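The chain below stands alone, shown as C-alpha cells; this is the form predicted alone.
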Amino acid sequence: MRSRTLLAVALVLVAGMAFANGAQEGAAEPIRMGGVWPLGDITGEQGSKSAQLAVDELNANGGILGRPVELVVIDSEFSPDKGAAAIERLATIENVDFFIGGMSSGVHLGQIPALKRYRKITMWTGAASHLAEEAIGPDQDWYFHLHPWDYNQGASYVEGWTAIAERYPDIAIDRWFLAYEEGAFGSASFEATQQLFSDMEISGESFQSAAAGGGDYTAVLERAKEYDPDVFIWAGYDADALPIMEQARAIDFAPPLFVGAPPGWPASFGESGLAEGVTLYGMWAPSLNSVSDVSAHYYQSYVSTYDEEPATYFAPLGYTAVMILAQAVEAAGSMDQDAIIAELQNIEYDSALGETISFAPSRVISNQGIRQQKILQWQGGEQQVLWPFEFATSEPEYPFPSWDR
C-alpha cells in the first residue's frame, strides 16, 4: 500500500464556465462534500475518483441549486484512528456539508462516535458488519447506508446459490469451507455464512490478510483441501486475491466452486490466467453496461476521464453517493437538513449499479439502501453476472477448471 499523508488529496475541481470565477466576490458559496476512503486500496482510489467524476458532471451542468460542488477527500489509510481524525477534520476545518465514502467496517467503527457527534447527513458506501449498524443505533435519521449489511449479503447469497443450484442441477452446494481474514469484515462473513447456511456442512479458518501485513495462506488452503468442499470461499481484500490463487495452484487445490469475496479486485486480476472460473460477489460489473443505460454512461465517463476501467463496485458506489445527495438537495430546494432527509427517505434513484435505490429500515437503522449482492464469475478476463437472473450476462462455468489448463 502506498504511503499517504492524512490529507492525501483535496479533490476540489470545479468544472464549468458558470464557476470559472468562483473565487471572485459575489460568487455562490460551494456545497462541500467530505469523503473518506482508503486511497492506497483500489476500492478507495476508484471510489474517490468516481465521486469526483459525479461532482464534475454536476458542476458542468450548473452545480446543485446553482451552487458549485466541491469534494474534499482524506485518506483513512485503513486505520480506525485516522478514519476518525478525517471525520473530525472534515467537520471542523474543512466545514463540509455532507460526509460520503467509506469501505472498511473496522475503520467505520472508529469513525462512528465522531459521525454521531456532528450529525451531518452521511451517505456511506462501505462497512458491511452488523457491528457497525449496532454502533450507529436507531433513530439516527441523518445516516444513510448504501452497502448491504452482512446479513443482507448472506440472505442474498442463500437466495442466489439456491436459485443457481435449482436451475443447474449439476452444481453442488452442500459442503462449504470459508477462509476469512481475521478482522471484523472476515469474522462477520464467517458468522453470517454459518447462520444462513446452517442446513449445510460448513467449516472455516482465519488468515492474516496481506492488507494487514500477512500473505501466507498455505495452512488455511491445506486445511480446505483436506476438507474437500463443494464451495470454497475466501473473504479478504484485493491484496489477497493473486497470492491466494497462486498458493492454491502450488498445492493443486481446485474446488468445484472457487469463490472470492473481497470488496474489490486488483485492476489486473482478470488479465491473469488464475482468474478464469473464479466466482465472486459484487454489486456491479462492466458487463452490466449491456442491460443498464446508467451503468453504461458511468462506465464510459470513467474510462474517458481516467483512461482505465473501474474494477470494483466501490467505484460506481462513490458516483452514486454523490448523485443521490444531489438529487435530494435539488428536490428539497434548499440546504435545510430536515428537508433533505425527507427527500432522501422518499427517493428512487436509477443507479449505475443497475437497480433503483430507495431507503427503508433495516434491523437497526432507518435508512438502508441496497440489500442484495450479485453472484458473478470471471470468464475470459471479464466479470459476468450469473445471478440475479434478470441481470445475467452469462451462464456458470462449472466446475472450476483444474490447474493443468
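Take the two forms, find the largest set of C-alpha atoms that superpose within 1.5 Å, and that set is the rigid core. Positions refer to the first chain, counted from 1. What you are looking at is a predicted structure, and each value in this text was computed from that prediction instead of being measured. What changes on going to the form predicted together with its partner chain:
- Remark: the rigid domain rotation between these two forms, smaller part against larger, is 14°, computed from C-alpha superpositions.
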Contents of the next structure:
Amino acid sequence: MRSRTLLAVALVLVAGMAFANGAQEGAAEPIRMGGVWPLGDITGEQGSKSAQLAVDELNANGGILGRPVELVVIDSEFSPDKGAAAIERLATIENVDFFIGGMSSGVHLGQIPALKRYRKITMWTGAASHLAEEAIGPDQDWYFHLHPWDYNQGASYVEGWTAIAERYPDIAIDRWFLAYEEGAFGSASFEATQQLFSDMEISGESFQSAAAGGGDYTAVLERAKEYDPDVFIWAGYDADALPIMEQARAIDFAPPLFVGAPPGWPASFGESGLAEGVTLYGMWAPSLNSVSDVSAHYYQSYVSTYDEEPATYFAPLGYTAVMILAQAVEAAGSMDQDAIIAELQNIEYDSALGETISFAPSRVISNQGIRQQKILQWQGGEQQVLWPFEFATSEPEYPFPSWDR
Amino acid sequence: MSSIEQRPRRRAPWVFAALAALLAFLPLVAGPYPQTIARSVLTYMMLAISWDMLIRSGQLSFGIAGFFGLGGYAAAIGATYLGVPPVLTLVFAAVVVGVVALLIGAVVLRLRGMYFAIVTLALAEIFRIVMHNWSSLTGGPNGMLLPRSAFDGNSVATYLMMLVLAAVVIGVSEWFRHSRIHFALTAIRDNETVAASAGVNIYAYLLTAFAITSGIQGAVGASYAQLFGFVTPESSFNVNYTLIPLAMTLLGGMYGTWGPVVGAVLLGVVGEYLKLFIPYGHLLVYGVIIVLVILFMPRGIVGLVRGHLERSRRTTTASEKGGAA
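Okay, that one was the form predicted alone. Can I see the form predicted together with its partner chain too?
Below is the entire complex, every chain and molecule, led by the chain shown above.
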C-alpha cells in the first residue's frame, strides 16, 4: 500500500514537472537585442539607458509580436578589440537577434569583421568615419546606419550655413578660422572644412586638447583674433569647452559667430554663463520637445526614469534604434530576417530627433538613415535649434555678445 | 632517499607545461568569444613579455605603443603597396620595426634611467604624428584599411596564428633568460660599472635587446592590424598598449617570462568577466584590484609563489636537519 502511494506521488511529480516544462516551452521566447556602447562615457551610458527605456516601454505594451523584449548591454571600453569581443559574445553566447548601439569609428572598425561574419540585422547609432562605411562595403543589406557619415555632416553644415546666411542677410560667413585639436577628430574637421567651404577664406591652427593633456588656447585664440573672422569654430572635446571660453573672455575675443563643434558638451556648460550665444552642431536638444511630440515623450520618460536630463544626442539615438527595429518586426509579423529587412527598407519612423527616419543608399552602403546634423545655439542656458528651419525653436542670437555683457 | 625528493621537482615543469598547453588550446573548443578574449590576452601578454625583456637590463621603456603602432602601419603599408601576404606582414613588420629601433637605439641608448624612458615616450608620439600627417601614404587621421585580413578573419585560424606568435615570443624570452644575454643584462642592471670592467659590451647588449624587443612589439602590432583589418593613428598608438602591459608585468612579477604571462592571463580574464557583472563601473574595480595587488605584492604573483615555495623548502630542509641531529 505504502509503495503504491509512493508510486502515485512520484507519478504526480513527474507529470507536474512535465507540465512545468511544457509551460516553459509554451511561454513566449524573448526577442533579444544586443547593445554595445562605451559605458564609461556619457554617450554610451545615456545611449544604453535610453535603449533600455525603449525596451521597458515595449514590454509594458505587450512586447513585440506578443513576445517580451530583452536588452543585453556590453561595454566596448572605447577599444576595438573589446568592442569586437562584445559582438562575439552577443552572437554566440547571448544569442541575440539584433545588434544595436555604437559610438566611435575606431571601435566600430574593429567590430566590422565580426558583424560581417554573423550578418544579423544591425542598427548602428555611431561611427561617422567614411572608412567604416568602406569597411562594411556594398550589398550588406542587414546593416543599417543611423548616424550621418562624416561627408553627410560636412554637406549639411554647408547647406545649413548657406540657408542661414540667405535668410538672415546680416549674418556674414565669408571669413572662417578653425581652431582644431591636433588629433584625428580635429584634423579631419579642418580638412573637411577646407574642402567644403573652398570658395571662402579659411585659416586655422591646431591646439592640444585638454583631454590630451593640453588646455592652453591663448596662442590660437590670439591668432584668430588677429585674423578677425566672421565665423570662429573650435573642434575639440568637451574638456576644452569651458577653458576655451574662459580664455577667449580673458583676451576679449568675441567673433560675430562663435561656434563649438565637440562630440559632446560638459553637463554644466549651459549654466556656466560662458555659453550664451555659442553656436554648435548636434542632432537633438530638449528644446525640440516644443516641436516634436516624440521628443517630448522620450524626454519626459527618460527624466522620470533616471532622474537626470539626456545630455547627448546619442541618448535619443539609442531609444530610436530599438523603436525602429520594433516597428519593423511588428510590420513584418515574424522574425524572418528578410521580411524585417524589407520592412526596414520601407520604414518611415517619426523619431525623437525630430525628423522622420527612412533608409536609402549612401556612397557605399544600402541603408543609411540620418544625413543631417542640426545647427543649434546656446540661449538662456538651453540649446535652441536654428536650422533646419522646420525644427527651429529660436531665431539666431547675432552677433555673439561682447564679453562686457 | 634523495632520488625520491628530486622526483617532484623534475615533474613540476611538465605538469606546468601540460597545464599551459591545456589553457592555450581550450579556447579552440570553447567557441569564437573565448577565442577573441584569448587573442586579446595573447596580444597584451607578448607586449608585456617584450617590455620585461628590456627592463631586465634596467632600461625602462614607455615606447611599447609606439613600436606596436609602427608595426601595425608597417603591416598595412606592406600589404597595400608591396603586396606582402597577410601572415608574412608579421615578419615584415618585425624586421622594419627592429631596424628602426636599431637605428634609433644607436643614438638613444647612450641615455639611462628616466632620460631613456622619456625619450621612448616621445618616440611613440613622434611615430603617431608622422603617421597622422603623412596622409598620402598612411591615410592621415582617418587611417587605412588592409586589403584583406589574415585568414579572412577566421577566428580559429587567427587564434592559432596568435598562439604560434606567443610561443615564439615566450621561446625568445626564455632563450634570453638562459643565454649569455641574461647574465650580461642582469650585470648591467645591477651595476653598469662593474659589468663594463668585467668585459661586458654594454652598448652592444642593450642595442640587441632594444632591437629584438621592439621587433616583437612591431610583430604584435602587425598581428593586431591583421586581426581587425585597419590601422588609425588613435587606435594603433593608443597609450593603453603601453600602460596595460606594464600593469600586467607588475601584477605577475618582473624579470622573467612567467610573471608577464600570469599577469596577462589574470588581468585579461578578470577584466572581461568583471564587466559582465558590473557593466557600469567595472573599470574602477579593475583599477582598485591592480593598485591593491601591486601595493601588497610588490614582487608580483610569481614572485610571491616563488618566495612561498622557497620558504617551505627551507623549512623542510631545516626540520630534516633538526631531525637528523
